[in-house]
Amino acid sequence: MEPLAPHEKLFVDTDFIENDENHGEIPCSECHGGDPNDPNWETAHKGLSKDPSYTDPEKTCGECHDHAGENYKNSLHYNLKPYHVLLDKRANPDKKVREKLNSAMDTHCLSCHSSCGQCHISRPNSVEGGLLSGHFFQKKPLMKQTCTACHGSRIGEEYSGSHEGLEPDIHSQKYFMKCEKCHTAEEMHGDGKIYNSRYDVENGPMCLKCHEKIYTDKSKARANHSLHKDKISCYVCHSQSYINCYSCHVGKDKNGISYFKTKPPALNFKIGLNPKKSLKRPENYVTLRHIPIDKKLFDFYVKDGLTQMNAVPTWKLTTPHNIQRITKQNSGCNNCHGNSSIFLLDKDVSSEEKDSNRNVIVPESMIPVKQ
């Protein structure tokens, strides 16, 4: 995403100060700090907070929005809990090694947190920030300026159909739906509970919230949906191919600027065994996406940092944002039944990753037979 010009990033619209009866009347210093009575701009800005809603959302936003700050501190956008949980499981248990790992994670993995302000007032830091609209608060964040500014390389490109040969997600293509249609404010702001994964969030999106009649309608699709209920996820039938990433390595260049590099991504589609079976997700077969984890991810900072790689699969549950009503796999029974090429088999997994993915690889005996 092209960065904003300096004036676009910084200038506060006078209409916001003069006409916004809610936020415009609040003194700048009440949220951002500083000393408005100091005539020296250098000392007046001492202790200024660029993003006060990140350092203390409960004190800023939570002052007026009941429970907003308290709940948001436990939201995944704020605490990035899944990164901590998964990397902790893979990490070397040695304390000295863990200290170096934690420092590397702070630089590369934990810098993409979001805040109230980075959704409702400005662009995220990951795209160099900048006010969205002269400091006017956006009740519904601007999808392309905020949501896909962070979630663009996979989700945004899949949803918009940016990959050659693939259609945009039908929810975008036909119904022009924005992110908040499925990802509600209640989900984004958190409910006060701490979750280890976005798939554990109780008020997260579910297909059946909108498609509640798929098991009761009188169409031909009813039989297919009823036949496959609780056996395969919706995405197994309705996703197109999606991006899979491999072998990420992080470090710093000679100027101390942090960087990451990966192998070229692959556009494919794989069905595997469900690694997160629950009452909410009871299916046996789900779509899996390879993530760019690598045993040598943090070698620039410390050798043998991830000695427990086998603790977590590198092929993980995925819910691609590229849905179509008719896809290659659901246009005919035997496009899936008996078609081993779309299942994650032992031969599809590299030798160093076989043990970690043993519970998601589909044995040949479990591939559905031809109809």
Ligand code: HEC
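Alright, leaving the form predicted alone aside, put up the form predicted together with heme C.
No partner chains or extra molecules come along with it, only the chain itself.
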């Protein structure tokens, strides 16, 4: 996304000050700090907080919005817990190495948190920030300027169908649904519980909650749905190919600015065994995606950083946002039954990653037989 012009980022609409009766009357300095009586911008900005909703959402917003304020610090957008959990598993246990890893994480990964303001007031830092619209508080976060400014390369592009040869998600293409139709305020603000993974979040969306009728006569695919109920996930039949990434390196250039390098991703579709079975997710077969991680990810900062790479799989559960009613693999029983090319087999996994992915690789004997 094109960044805003520098002055556009900072321009506050007088309409906001005069007409937003809930927030417009609060003095700027009450939220941002600084000195409102000083006409010199440089000194007036001393001690300023650019984003008062990050340092202390409970105080800045929670005074009036108790629910969001109370729960927010445990939401994944704020605490990024899964990043820490996974680093704990993959990292070299040596203390000195770990310190260097932590500081690399701070630079490259942990700045991607989202504050209240980054969904409701400003564009996120990943697209260089700036006010969404003259400091108006947006009731519904603007999908393209906020959600997919962070969730862009996978979800944004899949949802809008920007990959060649692929359709957008049917919920967007035909029904114009925005993210918040499925991801509600309750989910985005957190429910107060602490989660180790995005897929553990309990108040997230579920296909079946909106599509209860698929096991009844109302569905054209009733038999098909019933045969595979709780055995294979909806995505296995309804998602299209999606991007898989195989490497990532991070570092800093000669000006001290951080960068990352990834190889061009590959479009692919792979069915594997479910690594996260639960009541909510009982299926045996799910779609898997290779994530952009590499043993040498942090080599710029410290050698041998991720010695425990094999502790967790690199092919992970995924829920692509490119649903279609009819897909290549569901348009005939035998596009899937007996079609080993769409299953994640031993030969699809590089030799150094075989061990960590053992539990998700499909043995030849478990490919469903031709109908």
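Numbering follows the first chain given and starts at 1. Predicted model only: the values in this text are computed from it and were never measured. Under this definition, the rigid core comprises the largest set of C-alpha atoms superposing within 1.5 Å between the forms.
- Relative to the superposed core, residue 38 undergoes a C-alpha shift of no less than 2 Å between the two forms.
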